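As a starting point, one isolated chain is supplied in structure tokens, in the form predicted alone.
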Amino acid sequence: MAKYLAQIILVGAQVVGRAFMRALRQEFAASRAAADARGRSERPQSAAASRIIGISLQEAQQILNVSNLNPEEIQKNYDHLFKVNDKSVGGSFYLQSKVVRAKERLDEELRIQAKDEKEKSQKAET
């Protein structure tokens, strides 16, 4: 009786282990496909900035509530959200850090766009 019980437990553990590994492989494949798709939708420099800073351009725009990359609007919304989420006035440090990361990401995108425009103007002159 103990022998059969041990065999049942062993077979059950093997089945669960295989199912878990299959699900894990599928999740890795889906994650890799999503990362590849996200990387293709952005310019290479922009995709690299998203990976370094940790948030995408779209997420940064949503956090700071901006639809286009207008530096004045970005700064205005950043200042407001930073002050509102200050810990000393009962705000959230987590949200404040998300606001800072969003501003960094948008500033990086503005820098990339300025660099691209400068390169285009230099090519047009030659």
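Residue numbers count along the first chain shown, from 1. Only the largest set of C-alpha atoms that superpose within 1.5 Å between the two forms is called the rigid core. Values in this document were obtained by computation on a predicted structure and should not be read as measured data. First, how it differs from the form predicted in complex with the partner chain.
- Once both forms are overlaid on the rigid core, the distance between the two CA positions of residue 118 between these two forms is under 2 angstroms.
- Once the cores line up, the CA of residue 89 ends up less than 2 angstroms apart between these two forms.
- Core-aligned CA deviation for residue 27 between these two forms: 2 Å or greater.
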Second form
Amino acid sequence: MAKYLAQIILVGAQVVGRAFMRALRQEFAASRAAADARGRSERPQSAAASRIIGISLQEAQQILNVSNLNPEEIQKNYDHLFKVNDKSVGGSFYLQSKVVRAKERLDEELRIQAKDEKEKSQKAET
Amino acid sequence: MEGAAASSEGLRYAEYARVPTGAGKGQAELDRGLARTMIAVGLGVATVAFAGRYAFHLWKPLEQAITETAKRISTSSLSSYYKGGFEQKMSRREASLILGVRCSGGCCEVTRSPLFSRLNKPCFPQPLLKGPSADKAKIRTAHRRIMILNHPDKGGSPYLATKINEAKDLLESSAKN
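Compare with the form predicted alone: the form predicted in complex with the partner chain:
Below: every chain and molecule of the assembly, starting with the one above.
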């Protein structure tokens, strides 16, 4: 009787463990695919920023509809899209969140660029 | 007799003499212990101060990085905006979030609040429209509302317009089944 119980428990644990491992492996593959799709052609700092904020530079540019990183254009588009997707006028909070995250990512990219420029100018001086 | 008296006096004197010296010795020990602890505390404070000044000079850029990350973490946790970009392949959940509508079996509902969407009252199917056509009507109204707000010709983003259309197609195709 106890032997059967032990066998049942063992088989159950094996099934659960196998399913868990499969789910884990799928999750890894999915996250790696997403990361690859995001940061294929970015410098290491940009790739790190993409990973932290969770959105790639290319997608952020597409969301805010800016082709070059012009701060005034980014701010103008962001203000318009943020206002338009506000919940009070019946917009989608989800879309508004994406707009906010895109702006964050572009701000980070501008910061990285500014730091690179400063480092380059400092190196050129010395 | 005299010797005994003298010895007893001597003993008594010794007793008297011992007590002050005993107290004096304890007092000296206390003083020494106190001084030792004071010196140790002073030295400790001095080392901490020197180490702090050295660390401050040496790790000022690191401190800046730490404060920046702390600020970023605090702001991102305080705001309730959804994190990250759009999903690689749009899911039904994402589509319903984009259009702000949830459909299940002939009953679509416009979501009120992102935080408490689960606590929304369950919707009841309208008697006139039932089944997939009710779903489709609600989806279409929601899609039109969001699309008018985000129209590319009015300064919206074409990428967002694509996502909105994709969401509508996904929800309509799944509402058909």
